[in-house]
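Have a look below at one chain only, the form predicted alone, in structure tokens format.
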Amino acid sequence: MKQNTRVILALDITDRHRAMETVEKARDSIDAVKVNYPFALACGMDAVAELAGSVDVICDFKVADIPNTNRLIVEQVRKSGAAGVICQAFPGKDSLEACIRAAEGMDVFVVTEMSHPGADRFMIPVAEDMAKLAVEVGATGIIAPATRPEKIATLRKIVGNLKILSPGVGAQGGSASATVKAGADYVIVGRAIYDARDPGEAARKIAEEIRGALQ
């Protein structure tokens, strides 16, 4: 996955035409597109494949099942041409290893801590352990919250050179500049781009903010 702007567009849209149009408008200022279950269920995996033909796509399916089911899910993601998949660590090492094996070289990102307030009950207490598991199984990187940049800094010490993707910039209150300064490699932005009057301009401004923070 290229690292030019460090912006990943979270395409949380269920209208295929609008989704494709948004990607075209923002294309020059993003490095990749993240799609989730609502997009795939509404638009189909063929829409994922269409996107993957022109931009790196990460399937944010937060894969979290027994090893065999994880394998089946990740195989379908790989067949779509996606560049990466997001998986959960909490089902355990064997389930996560099944994702790694099925990926066959595709990027696998492991959720350590989600960006919403409710993560404080079950995820935050074990986020560091899940980051250690991501390192242990050889994942490409982790997902860490832009809404809590201090945790990004903590998790960076654990994962070393693994990539850190951080959701929560924009509508959830996270700052793109604070996120990259804390150690994230990419920021994931959804509503602040796709709900903007001009998605291309919104993406460009976020990319500029990141560029300024890294200088």
Contents of the next structure:
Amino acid sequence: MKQNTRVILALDITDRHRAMETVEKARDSIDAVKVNYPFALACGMDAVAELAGSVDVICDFKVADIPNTNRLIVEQVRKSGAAGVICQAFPGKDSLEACIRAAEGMDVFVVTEMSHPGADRFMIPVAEDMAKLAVEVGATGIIAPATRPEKIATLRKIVGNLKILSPGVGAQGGSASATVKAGADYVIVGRAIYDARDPGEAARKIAEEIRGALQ
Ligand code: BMP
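Could you present the same protein in the form predicted together with 6-hydroxyuridine-5'-phosphate, rather than the form predicted alone shown above?
Full assembly next; the chain just shown is listed first.
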């Protein structure tokens, strides 16, 4: 995955035409597109494959099952031509290892601590352990919360040079500059881009903010 603007567009749009149009408007300011269930369920995996033909796509399916089911899911992601997949750590090492094996070199990102307030009960207490598991299994990177930049810095110490992708910028209150300054490699941004009056301009501004923060 390229690392130019460090912006990953979260394409949580269920209308295929609007989704594709949004990618076109933001294309010059993003490094990749993250698709989640709303897009994949509404538009189908053939739409994921269409996107993957012209931009790096990460399938955020938060894969969280027994090893055999994880394998079957990740094989389908691979078939679409996606560049990466997001998996959960909490089902354990064997489940995550099944994802890595099935990925056959495709990027695997592991969720550590989620960005929403409710992560406090079950995720925050074990986030550092989940980051250690990501390192153990040889994941490409982790997902860490832009809403808690101090936590990104803590997790960076655990994961070394693994990639850190951080959602929570914009609509959830996180700032792009604070997120990259804390050590994230990429910010993941959805509503602040696709719900903007001018998605292309919104993406450009976020990319500019990141460039300024890293100078
Ligand atoms: P938005 O910028 O509109 O808040 O979208 C954030 C995106 O990142 C959504 O697709 C959401 O599912 C995802 N995400 C998140 O917000 N927090 C996490 O901890 C993990 C996520 O995958």
